[in-house]
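This document starts with one chain, in the form predicted together with ligand GLA, laid out as structure tokens.
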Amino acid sequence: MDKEIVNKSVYDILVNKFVAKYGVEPEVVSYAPGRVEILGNHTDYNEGYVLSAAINYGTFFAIASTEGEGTEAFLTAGDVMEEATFDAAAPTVSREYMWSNYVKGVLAGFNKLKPATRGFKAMFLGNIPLGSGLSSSAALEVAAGLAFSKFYGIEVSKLDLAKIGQKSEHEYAGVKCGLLDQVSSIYGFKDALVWSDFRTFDIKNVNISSDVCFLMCNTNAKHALVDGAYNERRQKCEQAAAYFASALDHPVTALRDVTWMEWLKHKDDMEPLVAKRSAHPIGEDDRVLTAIELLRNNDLEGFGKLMFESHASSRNYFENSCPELDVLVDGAKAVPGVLGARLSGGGFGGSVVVMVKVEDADAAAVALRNVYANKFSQRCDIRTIKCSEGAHIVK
């Protein structure tokens, strides 16, 4: 072990359940954090830009070989103890065990660059809410991925890691997502924020004030249909740069290609639902760019009002928000310190990101939790981000 290990205490957890379940130590152990997307929704697949930041909170993945010959593997989830057990060579998906599907795509993605030769018996555990928003699944194929890579000696570029990640979800968990969650693990850059170019993959790092931090506050709202609703958008935005292909006399390959200035143009000529959801990664697409020169001048209060302005066209153009994340979002505007808040991720449920000055962040995080609960009579979650270096092995 080289490092200081986040979040140690998972760490020794899992390699504790590890050794009672399989009665050998781990050969390998990665670490893979969760993400915050900051600014940029729904523009990683429009090949659009994005701030993101790796997190504190992420998942461990620890691997050992199987004795004896064979690729029979398997696979524990620390958190129930559950186990799936399958063949490494041909992993196949879980309708019993949706959780190993993540891995088991992972491992599909490295078997077409090298048949497993092998088994393991493998655990995960992690600290990051199901369902958050925060990206665990994504955490998990990287860590996974990361693991596989060292245990089986095939080495993979971290953007191939992303795409197998990716694929993962696309093929065994059947959302079209793009590549933002697994960048954003891989990528991640302590204390600074991930600005991403979702066409050229030219990704890097972004200083933002030590003034101010970010909370994330989890509704622990998961509306229905989450996969479908996203697919949905992810498909009328192809519709509309499909549109713009054929309308406008330069090349459009992506909705990253067509301005506001065009959209607001054409907009009345397009399918109205289809011009609704392209204003959104559009604007969001500017917004990014906006955000860079702010920050650039450390212009906090100019980028916290971004945030507000991508929540509002989330809302009203995207129509992925929802009355729980509304509420934050709506209520934050008044919380002293707050210089902006959104929802973060996929939406229809999840996380609102709120940036606040340090100084203010545990006042903050009380009013807000007392506007969530005074609405819904529930509790929501709030816990301060740091902007973290990305996935790696541990051991």
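Could the form predicted alone be given as well, to go with the form predicted together with ligand GLA?
What follows is just the one chain, with no partners and no other molecules.
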């Protein structure tokens, strides 16, 4: 083994299942973590900045060669032990085993670099709760990509691996995602956040004190008309960028180029809803850049205040929050040890991320479950999230 194995109990279960299923030990085992978005909401498609983190939950992917000279592939989902079979040299979208499409799309990306010359037996297993907003799909794509890279001897850069995973989502899973999830999984670092610039794709790690951790509070709330709401907001952002390109005396290709002071100066001259929507990503970029300086000075309280401000912006300007998320964020302000809280991800439901002092995490989780239960008569699922190492080969 190259290093100490994170989530070793999951790894051991996977290897045992792999041997029982295929009768051989895996030749390569890779690991990729899920991710959490900390600051920078809806900024990626506005060419802006995001602070995220790889987390202490992830997915393992194990692979070994098949006998013979063909390219037949056997892929098993280790949790339900369903198996998909296909041609490794020509993977196609599956309607029966939808989960296999994330892996098939990644394999298709590698086939474009170097066509598969041998078949394989593979299995994956993870502990990222599905539908929690922690990007289990990206973790699977990245883990599969790392394994295929080693198995087939195809070297790719970290950024190209992220793009292969993104393309898999687009073309095989039918999800038009950005690069944030894959980038966060690949570039994660222990006790550090991932700072991504979605114009230059310059990606860095920013240290954060080990005195704090994050709670991921999954409301399981899903609201209707989300696709239309996403499209409306993206369209308004593009309209705002076009307005500022004509109104400002410097180049503007995206809202990333507009300062908060410029927004304040021009907001009354814009169509009201365009001005309202554009305020959120413009403010978020400013908050991310401010947050980085606060982290460098270990100002965790100041960082937490930015998280609360981010949620207020989501609620008031972008209107991508909902009552379930608002109750948790408002409740978090009164919980001892909590420094900040905001919605994480696209919004309109899903999860709240809470920054809390490590020694107060357990008590804060109980308090937040009770806050949610008092309002909605059911407790939300809360997990402790730590900033963790990014994707890597285990075996």
